[in-house]
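Next up: a single chain in C-alpha cells, the form predicted on its own.
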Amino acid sequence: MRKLLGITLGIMTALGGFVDFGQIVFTMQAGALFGFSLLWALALGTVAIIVYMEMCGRVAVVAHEPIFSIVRAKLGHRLGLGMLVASNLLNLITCAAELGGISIALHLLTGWSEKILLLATTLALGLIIFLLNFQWIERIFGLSGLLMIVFAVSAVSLKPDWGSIGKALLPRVPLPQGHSGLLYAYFAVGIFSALLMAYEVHFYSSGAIEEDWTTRDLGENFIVASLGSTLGAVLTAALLVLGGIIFLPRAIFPDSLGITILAGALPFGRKALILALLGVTATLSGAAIETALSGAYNLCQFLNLAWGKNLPPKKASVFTATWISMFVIALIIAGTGVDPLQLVNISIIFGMVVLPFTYYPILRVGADKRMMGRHVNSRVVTIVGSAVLVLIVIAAAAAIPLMIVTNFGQPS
C-alpha cells in the first residue's frame, strides 16, 4: 500500500509540474492559429520527455550522479561552465515569468494590486521552500496542480471533432506556405521545446537523489515518468484544442494569460473560472519553485558543493543562498513590468538552443554499460533517444531564426 501511494503521488506530482506558463499560453496560441494540426508536435515531445525523464532518473539512481555533475564530466569544464551560465539564466527568466503569471492569476481572482501580489507570492513561495522538505513541496504543488483538469473537462464538453484530433497526431503535409508556414514551424519548435525544458530533468534527477531512490525504485521511476508525463500532455493537448475551438473560428489571437484562463472556464461559468485560476496559480507556483531550486542544484552540483533541500541550511549554505537569490533576482525582473509572455517566448526558444547540451550527456551515460551495468539503456531506448536527440539538434538550429522572422510568433 505504501508503494502504491508513492507511485500515485509521483504520477500526480509529475502531472502538477508538467504544465507551466509556456504550455498554457504558447500552446493555446498554436491552437488559435492552426487548430488541432500541431498535436503531432505535442505527441512527439511527449515521447521525447518520457524517454529522457526515465533515463535521467535511472542514471541518477544507478550512477549516483545528478544531471549537472554528468554535464560537467562529459562536456568538460569550459563547455560545462557555459551550460551552467546559460541554464541558470534561463531558469531566472522562466522563474520571473512564472512569478509574473501568478500575480496576474491572483489579481484576476482577488482584484488586488499585481505588484503587491508579486511580492507576497515570492515571499510565500520562499517561506514554503524554507519550511518544508522536498517530498512535501513536491506533493503539495503536484496535487494542487490537478485543478488544471478543468481545462480538459472544458475541452471535452465543447465536443471537438475527434477524427480531426486523431489525424492531427501525424505531421501535417503539405505545410502552410509563406509567413504562415514559418509561423507553423515556429510553434512546432516551441511546443516541442516547452515539453523538454531543461529544468524539468535537472529537478527530476535531483529529486530522485533527494528521495533516496535505489535500483528497487526503477519501476516507480518508469511509471512516474511515463504516466505522469502522459497525463500532463493530455492537459496540454486540451489547451491546444480549446484554442482551436474557441479562438480560431473567431480569428482571436490570445495574447495574455487572462484570456487563456477564461477559455478554460467558458463552458461552465464562474465556478469553473475560479477552479481554473486556482489551478493555474498552483501549477505556475510549482514551476517557479522548480526553476529556483534547479538553479541551486545546477550551481552546487557543478562546483561539487553540498546540496539538497532536505539538508539543514547550514550544511548546504551555498545551495540555500542560491535558491533565495534566484527568487530575489526573478522578483526584480518581474517587478520591472516586463510582459511575462515575452519572457516565456524568450525562455522557450533560447531554451531550445541549450537542450542538445543537456540531453546528450544523459544519453551518453545511459548507454554506458561500464557506468550503468545491467541497468544500461536497452537498444530500443538508445535508438529512440538518439533519434530524439537529432530532432532536438535540428530544432535548436532553427529556433532563433524562426523567432526572428516571425517576430516571436506574431501573426501577420
Given for the second form:
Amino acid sequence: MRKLLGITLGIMTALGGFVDFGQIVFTMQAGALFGFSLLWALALGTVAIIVYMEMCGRVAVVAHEPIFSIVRAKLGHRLGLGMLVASNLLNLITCAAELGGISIALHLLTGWSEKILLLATTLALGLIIFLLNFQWIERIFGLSGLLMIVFAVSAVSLKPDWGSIGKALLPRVPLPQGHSGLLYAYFAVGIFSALLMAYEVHFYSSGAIEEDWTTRDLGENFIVASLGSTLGAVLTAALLVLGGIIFLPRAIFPDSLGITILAGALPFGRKALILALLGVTATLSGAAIETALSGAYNLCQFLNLAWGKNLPPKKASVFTATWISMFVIALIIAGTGVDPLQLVNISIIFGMVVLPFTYYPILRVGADKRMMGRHVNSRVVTIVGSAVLVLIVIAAAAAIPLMIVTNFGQPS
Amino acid sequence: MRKHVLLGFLASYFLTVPLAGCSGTSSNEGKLRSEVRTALSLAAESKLFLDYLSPEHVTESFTTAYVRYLQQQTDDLMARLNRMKGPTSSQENLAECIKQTEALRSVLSSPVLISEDHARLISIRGRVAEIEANLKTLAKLQ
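Now that you have shown the form predicted on its own, what about the form predicted together with the partner chain?
Now the complete complex, all chains and molecules, led by this one.
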C-alpha cells in the first residue's frame, strides 16, 4: 500500500512538473498556426522523453553515475567541458525565462509591479531551496503544478474533434510548401525539443541518487517515467488543442503568457482564470528551481565535487554557491526586461543542439553490460533508444537553420 | 581522431548555418505582410478579450494588466510601422495598416475597458471588429 502510494505520488509529481514555459508557448503557438496537425511531434517527443528519463534513472541507480560524470567519461574532458558550459548557459537562460514568466503571471494575478514580483519570487524560491530537502521541493512544486489540469478540462469542454486528433498523431503528408512548410518544421522541432528539455532529466536522475534509490526502485522508475510523462504529454497536448480551437479560427498568434492563460480559462469563469494563473505560477516556479539546481548538479558532477540538496550547505559549498549564483544571474538577465518568450525560444532551439551530446553517453552506458549487469538496456530499449538518437541528431542539425529562416517561428 | 572529426563537424556546422539566414532575409513587402498579420492578430486578440470581459470572467487586476499589455504591443507595432520605409508598390497598404493600428491603439486607450459600462464596451467591441475586418481585407491584398 505504501509502495503504491509512493508510485502514485511520483506519477502525480512527474505530471505536475512536466509542463514548463517552453511547452506552454510552443504548443499553443503550434496549435494556433497548424491546428492539431503537429500532435505527432508531441507523440514522438513523449516516446523520446520516456526512453531518456527511464534510462537516466536506471543508470543513476545501477551504475551510481550521475549524468555529467558519464558525459565527461564518454566525451573526454575538453568536449565534456564544452557541453557543461553549453548546458549551464541554457539552464541559465531557461531559469531567467521562467522567473520572467512567473513575474508576468503574478502581475496578472495581483496587479503588482513586475520588477518587484521578479525580485520577491527569486528570493522566495531561493529560500525554499535553502530550507527544504529535495523530496519536499519536488513534491510541493510537482503537486501544485497539477493545477494546470484546468487547461485540459478547458480543452475537453470545447468539444474537440477527436477523429482529427487521432489522425494528427501521424505526420501530415505532403508538408506545407514555402515559408509555411519551414514554419511547420520549426514548430515540429520546437515541440519535440520542448518535451526533451535536458534539465528535467538531469534533475530527475540526480534526484534518484539524492533519494537513495536502489535496484528495487527500478520498477517505480519505469512507471513514473512512462506514466508520468505520458500524462504530462496529454496535458501538453491539451495546450495545443486549445491553440487549435481558440486561436486558429481567429487568426491570433499567441505570443504572450496572458493570452495563453486566458485560453485555459475561456470556457469557464473567474475561478478557472485564477486556477490557471496559479497553475502556471507553480509550474514555472518548479522549472526555475529545477534549472538552478540542475546547473549546480551538472557542475559538481563534472568536477567530481560533493553535491546534493540533502547535504548540509557547508559540505557541498560549491553546489550551494552554484545554484545561488544561477538564481542571481538569471534574476539580472530577467531584470533587464528581455522578453521571456524570446529566451524560451533560444533555450529550446539551442537545447536541441546540445542534447545529442548528453543523450548519446547515457545510451552507451545503458547498453554497457559490464556497468549495468542484468539491468542493461533490453533489445526494445536499444532499438527505440537508437531511433530516438537518430531523431535527436536530425532535429539538432535542423534546429538553428530553421530558427534563422523562420525568424524564431514568426508567421509571415 | 573521432573527436577531431566531431569537432570539425561542429565548427563547420556553426560557421555555415548562419548562411541559412540569407534565404530568410525579408523584403519590405515581406516585412509589411508580417506586420499586417501582427496587427490582425492583435485586433483579433483584443476582440476575444472584449468578448470575455466581465466581472464573472476576469479579475480587475488581470483586466488592467492585460489591457496595458495590449496597449504596449500596439505601441511597439506602431513604432515598427513608422520606421518602415515601404516600397512604392506597398505604400498605400502601409498607410492603411498604420491607420488601422492607430485606430486600435485609440480604442485600447479608452478608460471604458477597465470600467463596467457594458453598453460602451459593446460599442468598443464593434469598433474593434470593424478594425479587424479592415485588416483582414488588407491581409488578402498582400
